[in-house]
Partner chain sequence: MVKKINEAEFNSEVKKDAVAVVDFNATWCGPCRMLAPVLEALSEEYAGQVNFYAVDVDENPGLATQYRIQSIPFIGLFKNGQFIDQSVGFRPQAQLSGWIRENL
Amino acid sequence: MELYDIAVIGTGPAGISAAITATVRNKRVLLLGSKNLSEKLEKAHEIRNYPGFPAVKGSELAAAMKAHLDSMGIEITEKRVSAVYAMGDYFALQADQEMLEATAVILTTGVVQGKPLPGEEQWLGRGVSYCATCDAVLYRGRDVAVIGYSPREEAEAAFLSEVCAKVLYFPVYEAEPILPESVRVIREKVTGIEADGDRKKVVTAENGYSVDGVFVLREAVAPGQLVPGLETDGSHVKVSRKMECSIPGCFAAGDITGTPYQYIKAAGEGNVAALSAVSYLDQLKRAKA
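Could you show the structure of this chain alone, in the form predicted in complex with its partner chain?
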């Protein structure tokens, strides 16, 4: 398998900046994200404090950044990273169905909007799961609820319906879910997850639904879930001045590290993170020599 020097996860200003600097420093970079870069940047009406671009539209700045990547031959790999495992002297990235490897990782995934549901973190691993493919079999022949934040999660609910006795699906989006008939779709706003004896209860504004397990499936995963074992501070990652995270070889930049949520701050941090990753790689190389 190909081992990259640095994997950059996210294609906002922080990730683009990190990928550019790492490429300038001759590292083999894997940039994971979207060819449309960043929805947040794309939709920014006007940015007035990005040096060199007075009163620029977000979409214009994004186009300029894309051109910059293209001019340096930096490609974007369009895969969703669902987990990053710290294996010791390298990281394994679960990207869609594939496992990718890099010596260092820079997290630039932005900030996850929205708080966890009441009870979600309390019961995590004890009736609440974020991974249907991981934990489905533990609920064989039992009842589960799926709280799906995007149509992408319907496949997971369909998979659960093959294993579980009963699957309740709570869509947290407008589109009409396409699911096997055995899955019961409930269009009610979930307000929390409570204990119900040995079972769990999904509480909505209107009702309560008793199940054995609750799968909470979101488009964007919180940083602590993305990188198991990473020290976080709510929805942000703890970093040093050098953008180092709590796990050696892991760095972060941009909104994920906290406020201010500014494009120029993100780009600056991306630069620092890339340079720190470069010196980490050099140290590792020297230690091995």
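Same protein, the form predicted alone this time rather than the form predicted in complex with its partner chain?
A single chain, with no partners or molecules, comes next.
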């Protein structure tokens, strides 16, 4: 298995900045995220404070960032990272059905909006999962529910329908889901997840639905759940001025570190995080010499 120097999780301005800086410093970089970069950036009507781009549309700035990545040969790996484990002198990343490895990690996943559902954290790993591709095999021939926070999650639900006996899909968005007929779409507001004997129950404002497993699929996982043991402050990661997290070798940048939620701040922090990660790698190298 290839061991990357630095894994950057997220393709917003912070992640792109970090990947560019780390590549300039001749590090082997794994950039994980969407090839469409940041939906938030893409939809920005006008950005007025990004140096060199006065009154630029978000889509135009995103196109410029993508062109910068392409010019440097930096590829984006479109895999959903559901967990990052500190293994001592490296990190193991659960990305879909693969385990990837990197000596250092930079978190640029943005801020997770809203609080976890009641019962979500309590039953995580015991009937609640954040990765359908990873855990589908555990529910082969059984009943599952998918709580999808964007149309992107429909592909995961469709995949589960090929493996599981029954799939219930609870969309947390307005668009009409496009799913196989075997997937039952339920337009009810989910209020929590409870135990139901050996099974779990998805509770809505109107009913309760008993299933064997529940998949809560969001664009981003809360940092404390993504990286076990990471020190957080609510939905944000605690960092030093060098963008260092509480776990050695782990860094963070952008909205995930707190306000202000601005693109220029995110890009600057991405640069600092990459330089700090490079310094961390150099320290490890000297220690092993």
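Note that the rigid core is defined as the largest set of C-alphas that superpose within 1.5 Å between two forms. These numbers come from a predicted model, not from an experiment. Residue numbers count along the first chain shown, from 1.
Core-aligned CA deviation for Ile76 between these two forms: less than 2 Å.
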